[in-house]
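First comes one chain, alone, set out as structure tokens in the form predicted alone.
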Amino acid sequence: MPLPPGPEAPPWLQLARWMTAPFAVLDECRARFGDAFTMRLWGLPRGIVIVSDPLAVKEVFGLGPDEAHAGEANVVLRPLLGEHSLLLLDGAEHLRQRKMILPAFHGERMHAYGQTMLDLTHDSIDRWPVGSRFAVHRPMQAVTLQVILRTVFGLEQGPRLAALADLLRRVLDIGSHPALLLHPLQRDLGPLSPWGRFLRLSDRAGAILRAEIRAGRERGTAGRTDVLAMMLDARDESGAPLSEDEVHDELVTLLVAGHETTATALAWALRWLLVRPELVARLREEIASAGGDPARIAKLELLDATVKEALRLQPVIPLVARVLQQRRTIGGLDLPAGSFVAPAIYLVHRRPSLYPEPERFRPERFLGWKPAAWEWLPFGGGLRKCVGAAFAVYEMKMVLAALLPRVEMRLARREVRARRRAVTITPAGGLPVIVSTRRSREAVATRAA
């Protein structure tokens, strides 16, 4: 049965454009073909059907674990994350691990991390240069990596944390190159080749992570509140724990998915906030009313709306994909088993019927309005919604609450382009900014009081 029409360029050229300008490709295709179209990318055995009608997205997200596989669609990430990563699993094994990991990112346990997030952001701001241009994405990466190391691994400040942070930063920087997602380029040509360096650094980082896992099992987890401790304590319905390989691959997934994506989302949020000074002023007033209390910051309405609007306007990942395990009708399309179908996050978020003036940054649209799960989907949806979604939103609120009252800054470039880093889309050049004023933490706290 035929798939919906789409671009007719050769698959290698479609892949090249998708890797370099994904948002432009999606805009062009929707303008030409409508709410459903097929892209044929080199390396995929068949076309990938892109859907952007919210009702079609709802149908995709409603598919059961035996009807559609996301892990199969994410296979390109296996060399980066490991075969036991939650993003690579399907069916019963995915549900088993998801149930064991999800409690670590909800409730009081998550909120206990708020002060750590605030403190790490303040420490970072203290080192920001004043009056000279710098890329703000890098310190955002450093903050989110430190948050992961403290809250997920339970590591305290010291030589061990600094060494692991440096090693992981180097691994993630190499792994972020889009070309390394292509299987033909994943070749170990020695320690100086990109893939060879990635493998060797990954092995060193993996050895450290496994040492932490073993030490946690030996010492026990009494009194610990970090995510690793909860993963070690978790048991499935038969009473079995996660294996060392499973814990290792989930830690790597949290490092990659929970560090890079949140840093990028924060950079995009700043990109839009820095051209809305009146909004920043309103946010500062609202943040001051919370008195530095993480629990109160988390409930601030305008801050919450700002985070949601940033994730709407510039989603970090443009789409999520599933592989149909049986013939299904999606959005009125009769699709055979084996079809790749992908809700386009970017296109749903730019839909004028849902979001009037969709290209404008207007957090006010979320005040008093909660979109459906298939209308706002920066973290995917259904059974495959990101387990760290609540954690990521919470972290963004804490970072912005620490940053906005302390810093006056402006964009160093008028035009901000999007650039791919592995599967994420980041501001080109790391979002260059110039800080004109940096207030002390004490001065801001006094003003808030």
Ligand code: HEM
Given for the second form:
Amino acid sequence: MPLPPGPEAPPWLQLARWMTAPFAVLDECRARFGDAFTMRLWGLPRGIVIVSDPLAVKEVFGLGPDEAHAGEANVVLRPLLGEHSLLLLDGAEHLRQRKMILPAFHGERMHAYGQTMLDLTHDSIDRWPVGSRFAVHRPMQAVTLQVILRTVFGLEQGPRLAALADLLRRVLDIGSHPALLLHPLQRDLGPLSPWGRFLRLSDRAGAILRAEIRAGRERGTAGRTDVLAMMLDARDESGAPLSEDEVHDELVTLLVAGHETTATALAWALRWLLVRPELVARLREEIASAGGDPARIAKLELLDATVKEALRLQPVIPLVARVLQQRRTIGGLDLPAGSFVAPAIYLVHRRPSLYPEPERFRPERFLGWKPAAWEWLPFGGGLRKCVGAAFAVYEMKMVLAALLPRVEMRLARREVRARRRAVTITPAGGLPVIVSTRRSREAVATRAA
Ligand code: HEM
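Return one more block: the form predicted together with protoporphyrin IX containing FE, after the form predicted alone shown previously.
Below: every chain and molecule of the assembly, starting with the one above.
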């Protein structure tokens, strides 16, 4: 059973290109080999079969917990996330933890977080410089980090939150370096080496998180609406709670999976919006009609379409991988047990048959149209679909609703390249922009009223 053809370059070279230019690699391979091809990446025991025909993607997403594993494919993340992380578990253990975490991310629960998301964005904008160039990805990261610390971890404003935020920002900055995903570089060569520094800082952050978990258990969770409180209250079918290690690894996972990704998606959304001023004008009008109410903002149609289009055109994560546990036919290919198969989010999103003029940013294409789960998949799919998908979309809407009416800005550079930060693909240089006008929060609120 030969795997489909793919590039012949040696695996180390394929890995180097994949790490530095993932979109270009996918575009080239599809042009040469079609919808399915095999990449051979140094460090993987066998080739990884990339699929991009929506029906093949549907088949992958339909595989059961014993037919395909995603945790096994994410194993490089273990030192970052911990062995109990949802991203690394498979089979029954994955389902058990997923069921305990999922209710905390139910769409309806998001409304408890909307005002916090709006307020944190406004506080950030108050500090943006006017007239000078700055990288907008940074404040987006700061906002999404604060949002997680408040709404997921349940921390209140104060010195503890500030200390943890600072520590986590430093840990996440080191952890975002793509080279640290390579096993041989994950070695502790003392406190000055990147991995050594990473381990020491994450130990300190871990101690604070564990103290929070214990305090939550001792004090009880009455009156709390955050995700940590819900995780502490969750029970599995046998009535058992998550252990301290499990809650700790899940908090780290939610932080790592939820902060950089959302900040990057927002930076990409701004990248496209800043070259479509007439669309921004329409969005401002629509946002004003919601009168600052998070529940109404969440339902705005053009804003919803804009967020969807940003996640389509430049998906933050280019593909998701599974390891087949049994021989399977996927997209007409007969694949043996042990095969790596990966739906390429980026390639599905660039199919002209699904998305005419796929390179253009046209949110209007989503007005009145709901793509199937295997046609629009920035959050992956099936049993492994991102648990934070509703959270991320909601947060993106709140941030844009606070930002667009208050700030006039332009791109500092016309050309915006994509650059890898660990598993996410971000705008190079953090998307430098120049703000020409920054209105006060009150001025915008008055206009809306
Ligand atoms: C725009 C922002 C985000 C993007 C693009 C994104 C994307 C993804 C993708 C592609 C996956 C893998 C899905 C698969 O294998 O099929 C994933 C998994 C996951 N994401 Fe997100 N994510 C985002 C935000 C978030 C947020 C805000 C959270 C939580 C606060 C979160 C938590 C998780 C978790 C826990 C998983 C593992 C799910 C599992 O294995 O069962 N993500 N995400």
